[in-house]
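One chain comes next, on its own, written out as structure tokens in the form predicted alone.
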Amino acid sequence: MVQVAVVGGGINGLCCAWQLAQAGYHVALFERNELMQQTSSASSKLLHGGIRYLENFEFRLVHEALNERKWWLDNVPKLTRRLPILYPIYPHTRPRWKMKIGMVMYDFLAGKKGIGRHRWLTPHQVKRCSPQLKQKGLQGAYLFSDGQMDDHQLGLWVADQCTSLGVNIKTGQAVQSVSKDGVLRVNDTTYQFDWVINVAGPWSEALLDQSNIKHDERLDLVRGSHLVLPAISKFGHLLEEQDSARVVFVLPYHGKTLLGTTEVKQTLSDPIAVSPAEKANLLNLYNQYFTKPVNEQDILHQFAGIRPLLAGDGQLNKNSREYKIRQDGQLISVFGGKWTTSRALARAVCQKITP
């Protein structure tokens, strides 16, 4: 039987594993520390097209992230859910053609995949959806839906489904490099196997520098920060930054609300912790758009992870969300991905080994 070995235990690591066990390949999986325990843990906790990823022209990742979207809420409704969002327009923020056009496309991709199309509401019915939210200067706000999802938990339950197909789900394994031929050194100890699989989420890029192979592909490393603060709405909200126009979530969650997330430029040496700034950056914009203020001490939990980005020109929001799959012999490496299309990446990583 082919060996197979995925270095990373988050989410995208999990559903490589799982799908290349579904094909039939024996399969060990090596994690440094426990699973689910960085980026694909600390997201927004959200199953989405990405709306905003539009302005970029990535259409097909949204295409294909809104059909994922619909299988996760099809196939593990315990652990995800349909949420309302609310995408209100003000003076400030992008027109309502604008936003009208890319609510169509939204709902265009998503085709039979849909889970509910999008609809204008007048001030008066976004009162009622959203009591806070001020109503100054607000013409009104558009509502479309997403999915919501228990990212840790969800996590989880796709490494239940490897554990039923005989993965070897090894923790606390710190791989330290790995070879062009299959081979594979885990805490001083060599393994060969046919495929080794690199799927380190922000360290994938580190391992093949520490493992001396030369390549072209380079990510952005960008910290994510959430704070949770509490309740406010049964609705969702994705509200604009006034002086970037970057877009941030205010989201109903477990009886709480996340309000997230921000985009800063990191290293692996680095602390993964949401800075004073960014705590301010958020709070603010929360204060801005809602008429009851928060300050730190109705902060009820805030937590931080690094997203990998493909490398972009500078401006983090601009980044591409898609990934990139490089082939190095009986190596496969992965750069980038996002949680929603998780599965869709682990498809594309199994058609390298079985055309």
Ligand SMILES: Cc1cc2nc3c(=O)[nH]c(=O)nc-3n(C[C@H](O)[C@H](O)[C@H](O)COP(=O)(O)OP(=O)(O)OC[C@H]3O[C@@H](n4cnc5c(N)ncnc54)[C@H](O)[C@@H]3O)c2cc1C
Given for the second form:
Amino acid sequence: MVQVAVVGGGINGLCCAWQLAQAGYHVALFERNELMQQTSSASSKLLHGGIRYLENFEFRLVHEALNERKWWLDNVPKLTRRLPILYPIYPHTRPRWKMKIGMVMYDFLAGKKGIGRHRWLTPHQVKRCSPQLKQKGLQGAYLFSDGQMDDHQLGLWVADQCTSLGVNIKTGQAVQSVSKDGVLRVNDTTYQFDWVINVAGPWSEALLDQSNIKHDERLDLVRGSHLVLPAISKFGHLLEEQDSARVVFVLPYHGKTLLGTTEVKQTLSDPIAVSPAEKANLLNLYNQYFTKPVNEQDILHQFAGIRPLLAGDGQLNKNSREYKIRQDGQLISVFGGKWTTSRALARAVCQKITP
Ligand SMILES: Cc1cc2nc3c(=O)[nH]c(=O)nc-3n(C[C@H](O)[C@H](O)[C@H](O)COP(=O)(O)OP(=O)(O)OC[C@H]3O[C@@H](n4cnc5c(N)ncnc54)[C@H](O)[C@@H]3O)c2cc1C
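Now the other one: the form predicted together with this ligand, given that the block above is the form predicted alone.
First the chain shown before, then all remaining chains and molecules of the complex.
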């Protein structure tokens, strides 16, 4: 039987292990800590196409992500749900006509996998959905839908699927090096596999470097932080930062409000933690849009994660959310990717090794 090692117990590693086990491979997954403890549990909890990626012309990615959104919603209803989201239009935001184009394209790219078409709400209707959203200057809002999940629990659900298919999940096992001929080094012991899949998320580039494997792929590691605040609405909000036009989510989540995210470049040696500046920026944005101000005392919880983004031209919010798969002999390495597209990424990995 063909033996495959997967390195990384985030959502991408778990989906690769799941897909490979379904295809009949004998799979062992190595995770240096516990499953689903890093980026995959620090997301904005959205199963989404990413309406903002349309501005970067990422049509393939958005289409794929919208298909995947539907799959998760249909197949794991206990841990996912459809979430209505408001995109309010003010004089300082993207104009209504531009957002209309985006909304039409978003519905079009979802096609038959759509979960409800967008519609325009008047200021009065917006107030009913989100009573605390400031009305001054409000022209109305687009209402559209995306998926929402419990990222940690949904990842553990995938782990259960893996276990039931016989995947040998080894936690607390840091892989020291990988090789192009299928050798994996853990705890100073080497193991031979037919294939090794490096899906270590933000650490995938570092794993190649520490294994002395030359590669051209570069990741931009971009921290994203979230604050958890008291509940304000059953609707999600997509709000623009005034200066940068960057969008930030204010979402209902487990009876509270999830506010995020930020984009701050960092290195693997920097702590993965919410900085005072990020906290201040997020609270400031919230207070620009909502009538009841919040401050640090209102923060119930906070968390940060690092996005492993394909390196771009320096404008962090323009970095692609695509994934890239590299093959060196019997070693496959994955760079980038979204939570929502983890199954699609895993299918692409599987196709690489299945003749
Ligand atoms: C702030 C933020 C918000 C986001 N929001 C969304 C969203 O709403 N929707 C969406 O679709 N996507 C979102 N994303 C993107 C998504 O979360 C990530 O693309 C995805 O979780 C990456 O998963 P991963 O498995 O590649 O990485 P990780 O989850 O980081 O997993 C990598 C794993 O590899 C392990 N590892 C590393 N090195 C080794 C080694 N040498 N040996 C063994 N194990 C090792 C690590 O411990 C880790 O568990 C967001 C990301 C961030 C940061």
